[in-house]
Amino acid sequence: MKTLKEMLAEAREVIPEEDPAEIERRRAAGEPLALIDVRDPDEYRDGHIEDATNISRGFLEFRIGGAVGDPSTPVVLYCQSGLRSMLASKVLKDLGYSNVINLKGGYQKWVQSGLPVVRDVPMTPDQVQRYSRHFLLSQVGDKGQRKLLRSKVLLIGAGGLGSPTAFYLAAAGVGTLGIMDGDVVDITNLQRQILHTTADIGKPKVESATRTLKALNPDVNIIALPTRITVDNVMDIIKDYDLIVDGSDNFETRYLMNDACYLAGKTNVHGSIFQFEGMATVFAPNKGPCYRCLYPTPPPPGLVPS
């Protein structure tokens, strides 16, 4: 019978190891890694890499076909030291899964490089009431909730395109909300800029909007931005949400929008309408044109109406 010094060594002679930061770098890259922890579920619970599917060791054969259905997938498993995990890829690899890649140093190393990790928080009764139907979607289901409930998005702008965007996404239970609008109130906001009402004309469209929002779903954490987003404050503000939706109604805003996100890296939905027609697009920084690939530069002033 083989030790386990004897089992590690065959193992390491086939299967590859990566450091966190290879790792990291291959997702933020959008590489598609299948991503395997193989500890056992309240090792998971207690933390683990996002977008990680848990596979208890003992379950691995049974299970894996089911999260990488095909064996050419890159697979990367981990466990608390790397040990577990280095078995486990020998048995993929056995398996024939043909590119299994062990973490080296397993979360322990990814916690103390610093990488971010999840911890998940148990739902209440009444969220698990409230999300239900998303439950029962498999693009969804229970741990893409849960993904929702740790996002943060920040809306610029509360108006005809703001107030629905807002009013979806807090629903939907997205669990930080940024909300940057500097305007009051107008009566002439109210046939399409749900998140107001009549007693709400002349005072801060935030104020209205945290209201509306949090009288929807408790849930969500509303942050007011009463301000209008400049060249001085946009890095700043940007910098601690994972997407930002811009309904803004000027083209200034717009390129400052598109520029601060292509630098900072971040996801930018952007939506525009006039009258009947309208347009909605996703920017996202090295996957794709951006804002100004499009648009080189700004119509005239007064060419185009708001």
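Residue numbers count along the first chain shown, from 1. Every value quoted in this text rests on a predicted model; they were computed, and no experiment measured them. What changes on going to the form predicted together with its partner chain:
Residue 104 lies in a different rigid part from residue 164 when the motion between the two forms is split into two rigid parts.
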Second form
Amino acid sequence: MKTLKEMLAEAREVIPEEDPAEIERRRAAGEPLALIDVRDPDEYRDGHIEDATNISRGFLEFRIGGAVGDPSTPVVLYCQSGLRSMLASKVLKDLGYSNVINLKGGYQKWVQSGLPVVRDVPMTPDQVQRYSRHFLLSQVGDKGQRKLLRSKVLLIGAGGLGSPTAFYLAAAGVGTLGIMDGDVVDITNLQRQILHTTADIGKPKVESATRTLKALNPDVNIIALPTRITVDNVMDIIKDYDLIVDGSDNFETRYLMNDACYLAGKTNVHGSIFQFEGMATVFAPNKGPCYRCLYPTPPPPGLVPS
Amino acid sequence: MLPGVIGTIQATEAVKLLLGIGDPLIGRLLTYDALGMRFREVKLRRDPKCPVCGESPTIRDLSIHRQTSDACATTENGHGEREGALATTAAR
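Switch over from the form predicted alone to the form predicted together with its partner chain, please.
Complete assembly follows, chain above in first position.
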């Protein structure tokens, strides 16, 4: 009969271990890592690494296929101290997963290294009902909904583009929405800027936006920023958000948002429209082109149609 | 109605990016022609000579926006998602 010590030694021969800092670096670089927390559900709820999927060790063989379809995907396993997950890693390796890594020192060392963790707060009965249709979607589920609720999105502009974006993001339960717009509601806005109503004419757009969105979903924390984005405030504002959605209506802002988002490493969801045409794309720093790859400099003012 | 289509696409992309699911519109420009009711897709590539994200960038901070804020300011203010035109047509 093998001792535990011998089993661990055997596993260590075939399973590489990586430090928490190295795993965090790979995660931050956007490498396709699957993180599996093999502890029991109550341990997971008390605190876990963001994005980690909880599959208790006892269910590993049954559920790993649903969580990681491609056996060549790098899979990082962790438990509390790194021992249970070492044995679990060996099992995955035997199942045919070719790139299994054990988190050295486990969750304990991750926390001691000062790396970020998340804690699952129980959803209220209202939230369970409100987001029930999301739970049915396997790509969203309970885990995805919690992630949306923790997410912070900044909308540049609460006009034609910002209105529908804000409506749907609030409805979907994105936890924090920053809404930046220095304008007041004008009657000419109302034919397309659906966040605002006739009674809002003359009021700041962020004020009517906040009221409309809060009425739709009181879960959402709305941060109203009743000012125009400028070179002086942009870096300080975007640093607090996970994602920027640019629904601005002028080239000056688009170039400013492009440059600021690139420099701050923030992904920018870009959209613009003209008459009966529109376009959308995503500028993700160093993963794809930026606005200046398309158009290096703004057009001269005379060329801008009015 | 047109901004509803584009704004909703932006919201969809935002949720996909937050959740890390699907194929985001990175490196792809989706264009929408409401009168023809056609969507088209243009592949976008990174420009190694890009002044911001290229190999030897000349824009390393936001100071250019202080110098040129008058030069690229537009007269349109408030309710015109208008200037997108140039970008849209130039992409075709």
